[in-house]
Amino acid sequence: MKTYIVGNWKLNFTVGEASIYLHKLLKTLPNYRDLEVVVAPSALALQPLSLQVDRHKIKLAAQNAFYRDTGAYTGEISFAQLRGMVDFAIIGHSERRYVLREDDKMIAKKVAAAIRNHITPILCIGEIESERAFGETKDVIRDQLIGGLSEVSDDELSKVIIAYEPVWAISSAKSAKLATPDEVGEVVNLIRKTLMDTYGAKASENVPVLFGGSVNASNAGAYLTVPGVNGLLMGASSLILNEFVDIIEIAKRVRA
């Protein structure tokens, strides 16, 4: 199974800054066989960067899109419009869930729309600090996972990537703490068991599971060695070229 290193640029970089960053990254990276490097620029930058990127080295991801392909939805961008421009889409990120109030029903529709338009959804799930404190992590993870995949068939499951991002460990959180590899491993095991119970062993065994939560060059290796983790999803670290490249190199060494 491939290893995925995904950089979510969130609301950072102008179009020009994004282009310069991508140019430098392309010059730095070689081609990898079993390592997929993905960056998620702002929606404004996706089209020009899609003309600039070398897809043998780097793939593009959308940070969000709307679940309808066409229609009277002012201000929205559809997965159908992104088709051919991006290979991946981040769906259900905690900022979409908790800041912009997207629920599992909407997230499920977005996952289905991505698959329908031949874009790989990266479905993000994760608990907030109070849910972990009250012992609700397992219920939250199961509900978000099953809810987000509710419109995905057994045959389509292989087209999905799952990303576990504990909200309390994301660097932008006010009281962010580092998740230990053991804590990550427990939830990854739960994700894989839930997938197996829901879809069966054969359908679920090839689903990549990523981890995201204050990932940097100092801890990336530890998270990548957690059994069942197939890559990393990061925000702040992906904005710093040298840091992002270091993490990519760490992933290459760990997975060698």
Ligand code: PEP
Contents of the next structure:
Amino acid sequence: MKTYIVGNWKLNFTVGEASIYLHKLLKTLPNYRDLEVVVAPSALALQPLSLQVDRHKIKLAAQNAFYRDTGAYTGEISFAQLRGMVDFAIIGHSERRYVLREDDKMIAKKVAAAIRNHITPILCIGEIESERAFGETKDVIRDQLIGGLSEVSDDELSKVIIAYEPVWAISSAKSAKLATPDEVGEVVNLIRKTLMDTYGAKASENVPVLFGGSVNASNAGAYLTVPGVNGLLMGASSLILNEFVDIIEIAKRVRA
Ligand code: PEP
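Same protein, the form predicted in complex with the named molecule this time rather than the form predicted alone?
Let us now look at the entire complex, which starts with that chain.
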């Protein structure tokens, strides 16, 4: 299976800054086989960057989109409009769940809309700190996983990527803590078991599972060696070009 290194730029970089970053990254990176490097700029930058990017080296992801393809939805951008421009879309990120109040029902519609438009959804799931403290992690993970995939058929499961992002470990959390590789492994196993129980072994074995939460160049290697982890999703570290390149190189070494 490929290894995925995904940078979520969130609400950072002007279109010009995003373009300069992409230019430098393209110049730095060789053409890696078996390593998928993905960046998720703001929606505004996607169109110009889609003309600039060399998709053999780097792919683009949307950070979000709306679940209807067209219609009276002022201010929204659809997966249909992004079709051909991006290869991936981050869906259900914790900032959209908890700041913008997206629920599993809406997230499921977005996952379906992405697949319908030939865009690979990266479905983010993860518990908040109090849910972990109260022993609810398993239930939250199962609910978000099954809920987010509720409109995905057995045949479509291979078109989905799951990202486990414990919300308490994301760098923007008030007192972010690092998840231990054991904690990550435990939840990744649960994700794989839930997929297997729901979709069967054959359909679920090729679903990539990524980890995200304060990943940087010092801990990337440890997370990438957790069994069942197929890549990393990161925010803060992806904004620093040198660090992002270091993490890509670590991934290449660790997964070679
Ligand atoms: C994220 O927001 O998806 C994320 C993992 O952020 P960070 O790497 O900054 O913790």
